[in-house]
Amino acid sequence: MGPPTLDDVSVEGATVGVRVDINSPLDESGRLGDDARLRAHVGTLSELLDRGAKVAVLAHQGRPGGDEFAPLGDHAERLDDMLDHPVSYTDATFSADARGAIEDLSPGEAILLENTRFYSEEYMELPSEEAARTFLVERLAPVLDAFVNDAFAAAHRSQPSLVGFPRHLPSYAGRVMERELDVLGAIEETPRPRVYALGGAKIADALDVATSVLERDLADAVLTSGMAGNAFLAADGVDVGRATVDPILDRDATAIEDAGELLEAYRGKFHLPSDVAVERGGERIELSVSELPAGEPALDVGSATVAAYADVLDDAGTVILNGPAGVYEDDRFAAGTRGIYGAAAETDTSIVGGGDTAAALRRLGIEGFDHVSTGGGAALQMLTGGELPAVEVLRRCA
């Protein structure tokens, strides 16, 4: 059973604190440089605030010590300018200061308060028990009437901010949460033949998904792509060349030995790629796997495993896509995740698990998937059948 939702709450005139995620990439200047987790959220707070509710949403940008750590000022103003409803900003967060200002809004207004990691008690991972008891959540706590946790990309973490409120507050799954919960839920619901389409350089993950849906009976297919599709040619006894397997294993050591033990406990779902493509005098260079080794790294698949790739999703009935095919962020090696992603947009049912695949999406300007999900994290953690902190104390609570 799924958490309470806005569906649950009367909210005329009541506080509410909105957890969302906003941490969105930023330019040069430090200005956003990419509002799609804010546009994401924008149906959630225009309902609460259509509703006549009074508020105060909590959010965090970066990690202490990076380069994108940084106030929220410049989030308040583009929320401002997408909602019908004013969204103020206090570069406070639980102050007395930001207190009066929460209490200060009327029905229909909103304000953004500060950096949640501008303080060190959310960025501890800690039970909800001990969450509800932090500065954070104890201040807060009493100028709300009522919690909702939007924040699907950072529910697999136990922050205050996310796992605290509930223990104090009544609390609701905002729509995106519901949607994504609703969606990655809900996976082995879905049509078969089910083709689970793995790449990315977070070799790891990739391992991770596949040996879960595998164990679980939940794919039909594994298509396997960018460096963790190098780890499988490596497994299946490929010469990929050092210049391919050595960053493999500067990732995880045991990455090429892992994936040979999945291929040979499942061996027919498996898909490998029969061409990869490399630089080769500044040009993309496509070689069949029997052309390897190269001296040159694989950074994409050829178009032969494309149009291999193609021909499973063409009789596919729900793809799940995880990871890019390739370094999609140069245009010379971005043919593979363009075509793979071009042919799952096509299949009856398709699903993105967030992270670096939907940034190739928008990137590349690939669209028509029935569900794009907001989160990395949070999306591998369902895909692999994991618990999310952050929505397992809403239901505990409610």
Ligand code: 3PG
Second form
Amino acid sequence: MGPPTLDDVSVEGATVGVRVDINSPLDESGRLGDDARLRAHVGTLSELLDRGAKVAVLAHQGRPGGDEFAPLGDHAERLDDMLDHPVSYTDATFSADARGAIEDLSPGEAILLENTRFYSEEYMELPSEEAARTFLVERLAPVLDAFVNDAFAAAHRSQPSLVGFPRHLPSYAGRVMERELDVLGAIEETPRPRVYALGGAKIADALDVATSVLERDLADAVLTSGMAGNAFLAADGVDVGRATVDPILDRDATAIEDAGELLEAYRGKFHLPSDVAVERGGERIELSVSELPAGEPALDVGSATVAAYADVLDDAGTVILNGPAGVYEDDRFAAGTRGIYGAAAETDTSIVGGGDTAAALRRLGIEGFDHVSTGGGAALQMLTGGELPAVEVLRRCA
Ligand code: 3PG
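What does the same protein look like in the form predicted in complex with the ligand, given that the last one was the form predicted on its own?
Once more the chain from above appears, this time first in line as the rest of the complex follows.
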């Protein structure tokens, strides 16, 4: 059973804490870059504000010590532009100032509190009962009447702002969370044939998804591309060349061996690239697998592979995609991602994992999917059948 949602609560005049995930790429000057995650939460925030709630928004940005660890002033300005209701900002999260600012809100007003990860306790993964005893949660809960978790993209973390409040307050899934759980939680019911198109540079992720969905008999076909596709080619005995193999082994020493075991167990389900693209003399050159090894690394799948995968997708009832098919950031090597994702968008039911994959689609301007997840790690956890701690604690509120 799903967690309670905004349909189950009356928020008029109530002060609602809303955890969102607006963790976003920053540009070279440290300003907010891609604002897709902010746009995703506009529905939930607008609905609460339209319904007369006073909204205190909690969010993180980056990781301590990382380049993208930053305050949320820019995010607040952008949310203020996006919403028809005022959104203010305070550079405090749970201090007396922050609590005072929350108490000063009028119905229909929101405030974005400072980056939760500026406080070390937020960076610990804790059981919910311990998370409920952190300063952040204990100090904020008394000024809130309810908690809404809309941060699907962070739901695989059991950090205080994600799992602590439901122990103190009536708690609900926001609209982003609700939709993600509805779609990613019901893949087993989507029409067959069900095709998984797995690519990207995170080979371990592709292998984990493939293993999980094949073991659970969820996949009728697995189309491999990207570095993961190269690993499968090598595992299949193709001499792809050191320039392609070395980066795979640098990332994951057992990737080729693991891919080999999967191929052996589920040979009939796998589709491997029949051609690849390399850079030669500054140009994209396509080589059929029989022309390998090449001195250059394989940076994309070739057009014969795209055509063969498009044929498989033509007959598919559902496609689930995770990971780009090549180094799409370089336009010469974006054709595989464009071709495979373009064909997938035509399928009856098309579901796309978040993170790098969603970023690739935005950059290439490919649209038309039934669902593009907001979550990278969280979507992956659901695709591999895992539980999300922040959702489990919400479910207990049902
Ligand atoms: C994400 O971008 O995947 C989420 O915001 C979680 O971020 P994290 O991996 O730093 O916890």
